[in-house]
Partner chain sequence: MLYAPTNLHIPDGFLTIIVSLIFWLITIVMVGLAVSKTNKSLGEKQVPLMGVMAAFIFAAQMLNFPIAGGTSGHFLGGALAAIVLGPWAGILVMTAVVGVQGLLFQDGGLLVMGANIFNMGILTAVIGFGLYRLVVHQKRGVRLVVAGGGAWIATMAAALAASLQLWLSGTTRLEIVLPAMLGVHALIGVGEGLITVAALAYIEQTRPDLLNAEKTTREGGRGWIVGSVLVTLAAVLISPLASGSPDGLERVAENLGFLGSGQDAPYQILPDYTIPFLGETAVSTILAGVVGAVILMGLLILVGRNLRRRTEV
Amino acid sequence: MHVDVFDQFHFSESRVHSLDPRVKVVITVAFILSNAILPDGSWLALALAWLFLLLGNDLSNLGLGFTLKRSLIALPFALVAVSAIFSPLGEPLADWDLGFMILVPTDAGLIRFASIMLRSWLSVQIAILLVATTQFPDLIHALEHLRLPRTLTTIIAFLFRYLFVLTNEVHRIQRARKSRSARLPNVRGGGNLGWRIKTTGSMVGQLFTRSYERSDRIYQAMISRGYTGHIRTLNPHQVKSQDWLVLGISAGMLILIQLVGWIL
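The form predicted alone, please: structure of the chain above, on its own.
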């Protein structure tokens, strides 16, 4: 499996792509924090935040609906906040007797749940836009410049770099198992549940052993080639006047979103 399966970068000659990665990371984090501190029910402020995202999509030449389509997959995970509907604050909207418990949804709880869903949805979209417009080595290098612990950035970098290697190992192990598990036509194969558990455990053990041995070989090869714990990139990082301008405009828009959310 090729690394491009995991790399979501989309090359384009756009203003967003040309921005310094540090600026994009700062804007992304500030956008997520801005959404998180907005009061519940700040619909107008959340709408302005979405317009900010649409502007980013348009300037990236990826299409207005680029992040929208890819962010829908994350909405089911936000459903874990469904318990907020039954907040004791606010006026009751119904009375659901389940026999062993009574659930009382409230208007304040419904507003909180909708706000959490929208915040999560917008945050996922800005993260998707960041990854789609920033190459992974540049993103890791930007995190180093922003004083994220080097150990953490190194772990993230190697996790991404060798994720496809582990996937290939899994496919090879599965292919070897299938080649040794012949079965008659129209006869269900695979053995019983105990056999499946034993086989799966053996495959996991083989994967761990192979990964450990390969990691040691790779590390020794890196040391012999001068690796010092610092990840390098071919793209020079220099904050230009355009980057400062975009950062200033973005900060102004986020401040406007906060003013709208807390005042209106």
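The shown structure was predicted, so the numbers you read here are calculated from the model rather than taken from an experiment. Note that the rigid core is defined as the largest set of C-alphas that superpose within 1.5 Å between two forms. Numbering follows the first chain given and starts at 1. First, how it differs from the form predicted together with the partner chain.
Ile223 is among the residues whose C-alpha shifts by 2 Å or more between these two forms once the rigid core is aligned.
With the form predicted alone in hand, show me what the form predicted together with the partner chain looks like.
All you get below is the one chain by itself.
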């Protein structure tokens, strides 16, 4: 496994890729914020926001449908919002008798549900675009510039750096369990649920002690290579005039989206 196996970065030479990470983070958060404060049922504004997103996809050279493919990740959570359809605040549309309860979908409820789903769908996509066009170490560095506490960004950097190492460790532990868990065909292997949980718990404990001891060695190694409590990067991280321009244009578009959402 390679160190960046978990990075969602997709390499390309594009205008979005070469933007300053800080600018990308700010635009992403502003876009999600803008979606969140749009009133329910402002379809035109949401369509404009979608256009903004497609423009981002297009400029990133990853293809118009790039973020669409991964955007279904939040779908299972839609289940939670389904009950919004039966909000008592609107005009009832129908009467569904399920035997044990009667469900009454209302117009306001339907609008609320659709608005939540669209907002969530758009917001997930811009976050996907952010991590697809920014290498994760650059993203961490950007967060540091944006005044996130150094302690926290360093923890996140280490988390990212050692995630694949420990994932390899997990695979080793799982391989060890598998190689000791032979069973005959059609015969139920292993013990009962309690026994399985105990095994998993021991695996977690084993992983913990291995990680703990490893972090000790890592720290010694880093000290001997001149670590001073700060992770460095070779990327310059300078906000150029082009970045300001993109920031300005994006701000203008988001304000337009808000105006459309609140007036029309």
